[in-house]
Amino acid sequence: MEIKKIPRFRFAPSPTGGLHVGTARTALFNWLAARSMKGKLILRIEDTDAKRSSIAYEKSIIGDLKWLGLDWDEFYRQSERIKIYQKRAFQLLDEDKAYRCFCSPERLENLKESQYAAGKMSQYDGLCRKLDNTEVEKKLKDGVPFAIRFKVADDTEITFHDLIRGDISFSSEVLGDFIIIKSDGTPSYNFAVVVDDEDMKITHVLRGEDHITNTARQILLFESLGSDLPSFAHFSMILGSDGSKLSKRHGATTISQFREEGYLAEALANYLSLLSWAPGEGQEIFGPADILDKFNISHISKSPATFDVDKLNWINGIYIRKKSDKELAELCIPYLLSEKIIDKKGTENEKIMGKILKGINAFKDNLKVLGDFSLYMKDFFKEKIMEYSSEAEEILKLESSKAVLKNFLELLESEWKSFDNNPDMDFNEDQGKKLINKIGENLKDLKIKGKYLYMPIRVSITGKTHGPELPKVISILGLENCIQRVSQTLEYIKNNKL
């Protein structure tokens, strides 16, 4: 009876930068595939490039993966496995499947340039493959540095079945003998990957299409080591709105950048799931765990995915509105702090926290990202209006506006006195509604109503002609601040002879 293998997937980032959205999608698809197939997911840090790799990037990548809600079953670092790669490379040397290459970097560079100049594809010319044992021993004795190259057989067809793209073939002639151990003793990417995939018993390699050519080299290495081939699947790259590869010029491209701007983890994971894959039936809002029973590698599209910021914003807005006001306030406070709209002490102030909660209630339907909240709230923490928009000034020029504002100020001051001039007394939205209704009744005889009633009030306390419902605005500002702002507006009308 054949024992069924447990599916084993791997996600293998290089810690040479932040977690790119394309790499994050690779991690997400591997997580979805592993969990949907009741398999295992291995996180492997590919850090053999010591000059470019850093622990800081590794920590950042791991932090972003956890933030997205992804977990893994095993963890490895390639830098801790150098001796394993060297041992396997020397095994291939002993079996005459590889050879030492003593060519200097200068010779290799000149070879590449001459081949390009002749219109040929760049590949190694096999010079050191022809060295006999005596020549090799002499160079070793003289201390000439060497790399180890894999022998690629001539006239060989390399074919594999891609779970997304179907059958793919390569001719060995386009590969040339490639390096598996560099002259500094570290492994090449392709060799380390194969040794790791063999040792870690990886059954499925799910990655981007930019690795398709690597697959041909890796298949030759798997076969030379006597290993079973994993199943391969390559999905398309993520493109920007202009059809080119997604890059910095398209805006944020790393998960940490999206986090800083105020995207929610569940929204970003949801959106990444939709790039080159869809659950069917028009479903677009879901958590990764919700689609495990629907995810299938063969359903991943081979067509390029376009990163649509507007759609991401739409999805993020939906998740924002799913949060309670209290949850959302806690998520938005760091942005108020970073913009110096409030300080650390403000988070312990009941009045300030009340204002933030009211602001959340007023603006949550407008938020695309958490960072937007600071833009909406910054003016509510100032005593005065910094400037009036041009549209606002036109409203203030109306004769009826002065009557509205004088009446509004009288009512505000009356309410203020009823609260015993207590700045800590809360003035809620319902009280704001009653106040607006009372102004309408007071000015009924003057036939001031509609926008001629509401616009001057809005302009006097915000400086703008658009915004949330007036009772919400009055409640956020509070009576004392409203009095200051209306008084300022009346003074402005007088000084500027509007």
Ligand code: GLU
Given for the second form:
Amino acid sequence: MEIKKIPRFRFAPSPTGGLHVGTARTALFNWLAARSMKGKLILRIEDTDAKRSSIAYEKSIIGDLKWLGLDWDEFYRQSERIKIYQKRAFQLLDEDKAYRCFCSPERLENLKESQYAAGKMSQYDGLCRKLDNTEVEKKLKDGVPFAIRFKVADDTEITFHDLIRGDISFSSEVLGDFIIIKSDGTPSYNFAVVVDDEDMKITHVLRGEDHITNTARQILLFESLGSDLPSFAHFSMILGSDGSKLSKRHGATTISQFREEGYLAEALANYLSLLSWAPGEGQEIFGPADILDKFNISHISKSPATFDVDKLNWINGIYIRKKSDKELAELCIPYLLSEKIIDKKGTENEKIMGKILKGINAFKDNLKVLGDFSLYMKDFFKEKIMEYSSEAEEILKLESSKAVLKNFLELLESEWKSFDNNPDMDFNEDQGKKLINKIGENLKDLKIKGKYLYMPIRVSITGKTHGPELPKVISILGLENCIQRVSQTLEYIKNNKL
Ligand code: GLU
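Can you give me the structure for the form predicted together with the ligand, which would complement the form predicted alone we have just seen?
To see the whole picture, the full complex is given below, headed by that same chain.
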């Protein structure tokens, strides 16, 4: 009876920067594959390059993965496994599958330059492969530092079946003998990966196509270590809207940048799952866990995916509108705080919190990212109108506008009196609507209606000709602030002789 192996996937980020969207998609696809096949997912931090790696990046990557809703079953850190790699490399030395290379960095640099100048591909020329035992012993005795190089057989064809791209083959000639342990004792990327993939019993290696040439080297290493090959699958790159590789030029590229701008984790995970893959039947809005029965590695597209910010914004908007007003307010408050629109004390103030909730209700439909909320709200927290737009001034010049504003102010003041001048009393949207209707009725005889009625009201409390529905604006500002602003506007008309 054949015993079915439990599929084991791994996600192996190098902590040399924040989590990039491309790497996040690799993580997500590994998660989807592992979970849909009821397998295991291993998180492996590839931090053997001590100069470029940092624990801060590791923390931020892990934080971002968790934020995206991903989880894993085992965790390893390569920097804690150096002895294991060294042991395996010395084993290959003993078996004559590798050799010590004593070449100095200068020699290697010169070699590279001369090969480059001659228009040849740069690769090691095999000098130290020819050293005999006595020469090696002598250099060791003299304390010459050495690296360990893997012996690549000449003229071998390396072929593998990629689950996404089909059969791929390479000639070993293009590889050259490559380093597996550097002179400082740390493993090269390719060697550490193979030792780990073998040790961790990885059955599937799913990663970006930038690793395809590494796969050729890794297959040779797997074979020399006598282990079974995992299955390989390489995704296409993610391109920016102009067709070039996605980079900083295209705007945000790391998960933490998107998070800071106010993309929701659910929306980002949903969008990333759609890069090079789709559950079919036009289904576009889903959580990764909802489509486990549909996910299949072989259905991932070979063609590059284009990162489409408009689509991400559209998806983000959908998830934003799925939240309750209260949840959204909680999510938007950090932006109001960091923009200094409110302070920490404000979050404990009922009136301010009420204002925020009213703002959410008014602006929810317009939010692409949570950060937009501060832009919409910042004027509402000021006592005064900072400036009148030129279109607003045109409205204020109309004779009819003056009549509207006088009436508006009178009504606001009488409401304010009936509130007993109590700033804590809430003036809601319905009351705002009634108030506007009343101005309309009062001015019926003067035939002021439509735009001539609404525009001056809007301008007198916002300084602008566009914005959310008027009753909402009035309610967010509250009676007291509306009175201040209309008075300010009447003053402005007078002072500027409009
Ligand atoms: N550490 C590699 C990287 O961040 C990934 C290695 C792999 O998936 O084999 O690109």
